[in-house]
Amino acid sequence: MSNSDVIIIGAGISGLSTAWWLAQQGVKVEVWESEPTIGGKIKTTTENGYLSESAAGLLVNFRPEIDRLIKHCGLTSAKQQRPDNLKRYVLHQGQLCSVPMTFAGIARSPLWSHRGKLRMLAEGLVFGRGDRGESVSQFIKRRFGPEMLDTAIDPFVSGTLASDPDLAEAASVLPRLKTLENRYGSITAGILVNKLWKRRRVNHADTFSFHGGMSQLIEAMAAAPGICIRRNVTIRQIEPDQNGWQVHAETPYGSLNQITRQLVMSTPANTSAQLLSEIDRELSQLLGSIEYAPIAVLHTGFDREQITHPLDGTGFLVAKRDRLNLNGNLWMSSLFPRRAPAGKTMLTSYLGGARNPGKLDLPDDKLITHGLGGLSRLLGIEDTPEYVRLDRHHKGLPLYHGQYQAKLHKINSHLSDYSGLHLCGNYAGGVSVRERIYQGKITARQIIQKLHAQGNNQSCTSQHKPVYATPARLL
């Protein structure tokens, strides 16, 4: 049985990000993936001149760490920026209405009543910080009133995160807003202070993709020197070992058994739960209790002349009260170039989620009909699409429902009992590509701390002490 310093189970964005940050510090990493492809749900497909994304289609960034990673991967010149002049739409009373992004715009917008606007502007006068574990709905109603929830926040949470604002925990789903409230007593005051002090890019997030789609990012990270990726690896068992962890797996070429000093489980919560069931039953049950929303992604290509809407925005989101089959729709050809052939356009719709989980039980033809039915009236589509592709994710996104921070605290408490074991999945720390990369860096820092400590402990008995970067040197 061979030994290694770090094994990461799962070659999705979380696992690859952890591996990439480690590799930058000279730590050799093995990434074991059960599928023949890497990237998890992130997958770019090019067919008949249309470029579509199976899951995440773009990256919204305000973190300098992500800028550095992209630069180190040599992807700066491959970035495709979203045009600054694109509108953001929501479905409101059966019509698509643009969402204002300034206080002056809110004052003029037909999305809210005069009473609703006054309530939102009075946010700075709201005192108190709410109950621990309050839902998104409770939090937004308390701070801004019900109209802000129904018109803006509900579509974001339901459409972008496939979640339910009545069940989703505000601290987990809207951590930046909760932080502003906790720090300044008011979200409005926090935004103004950060703007005056120019802290981070609070209102200037960089939105982009890549010439080759999001898979270009995955491939660039995986190609970093020091990362060894093994595909088609089925993990059978993990168990603690005096030198770390034993990992037993099957491959098309036979059994694979290895001891590793640091083990990262970058798999869906239910998969991690199964692997840990014989080691820590309560930890396994906590992970197994995390719910996922099923999501269908419908890609449709049209002749541009078939659509009467100007498509002058990023797309639109749908609030629960509007009862549309879609949760949202992205106008990919408006966002980025070369997503469709010349004279064509690509529209990507999202169905299912916590709002309509049963949608994924429908056969393809009915699911496609449901998706197209909502688009035709809103965008003035006069014919059937010339290109259709459907991606189904039965465990699409984790739902941060209930007392979620308390659940994560219990998980971390159990995890602290096991030396060298790390969990890094999108069920903790945010589901976006930006946050997965950032959480990968945090996990890598923890691993380097452990390896550095282990190296010091071994120095008394070995003249060849392994050298690892200290955490402060992690890019």
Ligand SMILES: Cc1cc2nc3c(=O)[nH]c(=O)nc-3n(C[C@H](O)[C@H](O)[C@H](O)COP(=O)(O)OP(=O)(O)OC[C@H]3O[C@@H](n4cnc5c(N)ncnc54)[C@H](O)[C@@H]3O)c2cc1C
The other form holds:
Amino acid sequence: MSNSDVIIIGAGISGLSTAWWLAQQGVKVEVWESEPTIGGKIKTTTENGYLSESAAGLLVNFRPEIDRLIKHCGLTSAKQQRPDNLKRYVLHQGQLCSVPMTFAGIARSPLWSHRGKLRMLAEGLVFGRGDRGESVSQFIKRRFGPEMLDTAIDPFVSGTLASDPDLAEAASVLPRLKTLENRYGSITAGILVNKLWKRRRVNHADTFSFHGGMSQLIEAMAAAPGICIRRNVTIRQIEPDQNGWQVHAETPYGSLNQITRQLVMSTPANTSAQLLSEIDRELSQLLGSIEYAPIAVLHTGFDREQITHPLDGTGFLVAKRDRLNLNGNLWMSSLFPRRAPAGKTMLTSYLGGARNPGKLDLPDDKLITHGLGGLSRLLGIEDTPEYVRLDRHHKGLPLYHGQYQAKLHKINSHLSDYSGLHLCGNYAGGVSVRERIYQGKITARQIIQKLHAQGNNQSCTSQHKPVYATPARLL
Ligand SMILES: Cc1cc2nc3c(=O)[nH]c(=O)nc-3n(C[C@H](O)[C@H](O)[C@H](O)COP(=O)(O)OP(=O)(O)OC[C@H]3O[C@@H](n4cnc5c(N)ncnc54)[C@H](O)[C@@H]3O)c2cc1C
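Would you mind generating the form predicted together with the ligand now that we have the form predicted alone?
Everything in the complex follows now, all chains and molecules, and the chain you saw is the first one.
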């Protein structure tokens, strides 16, 4: 059995990010991926002049680390910036209403009653910090009142995270708001203080994609020197070993077995649960208990002239009480250039999620009809789409439901029993591409610390001696 320093299972953004940060420090790393393609959920498809994304379609960034990665990958000139002047819409009582982004805009907005606005203003006077594990609904109602929940937070949590605000844990889903409450006693006060002291973000928040779509980021990261990707390699079993971990995989050419000093599982929680079932039953059960929302992504291409709405925004989100068949709709051609042929436009709808998990049981034609139903009236669409593509994710996004931080805490304490085993997947630390890249960096730092502790010159396969950075150099 041959040996290696680091094997990462799964070439989604979580696994690739960990590999990329390690490679930057001279650590040679292998990524074993069961599919013939890399990127996991992230996949850009170009068909008939339409460019669509099966999962992440854009990156919202305020972390300098992500800027650095993009620059190192040579992608700065490939970035497509979201125009600043786009509105954000929410479906409110059957109509699309733009969401105000300033205090003055909130005061004038028809989205909230006078009473609702006064309640929101009173947020600074709310004392107390809520119970551990309180839900998003409880947290927002406690701080801002029910109208803020129904009109803004519910559509955001359901539409962008496919989650249910009544079940999702506030500390896991809205960590920055919880931090502001904990630190300043009030979210409004925290925002104002941070604005005044300009401490809020190192970077200005930046929303973008790439000319070649999100797959361009994946390919560029995977091409970093020091990363070896093995495709069509499905890990079937892992076992602790005196030198680290034995990894057993199936490939189209037979089995592949290797020992690694450090093993990263960047697979969905249920796969990691299966692989750990013989090693640690309780850890496996904790991982296996993480729920996922099924999501369908419906891409539709139209002649621009068939749509009467100005499409002057990023798209719209849907509040639960509006009972539309979709959770949100992104106007991809308004967001980024070249998503559709000249004179055409592409709209992407998201269906299912925790709100409507049964949607994914529908056959394609029914799902497409459901997706198009509400759109026609809201956007004034006069004809059927000339292009349709449907992507289904039966385990789309992990749901940070219940006492989620407590669950992660237990998972971490089990993990500390195993030297050289790391978990890095979107069920911990945030689902967005930004947070996945950031968590990859944290995992890389932990691995480098472990490799340091084990001694640099025990490297088994490296042709050149890796230069392990001290943790301080990484962060
Ligand atoms: C519909 C949708 C829209 C989204 N939109 C956005 C967005 O606009 N912006 C944003 O920032 N984020 C968005 N996200 C979130 C983001 O895309 C995901 O959280 C992220 O891509 C998940 O990456 P991952 O690497 O953790 O998991 P995955 O992408 O699931 O990767 C896991 C990998 O492990 C591999 N694997 C599994 N089992 C094995 C095995 N036994 N052996 C070897 N390999 C294995 C899989 O094939 C896969 O490649 C969206 C997600 C969805 C579903």
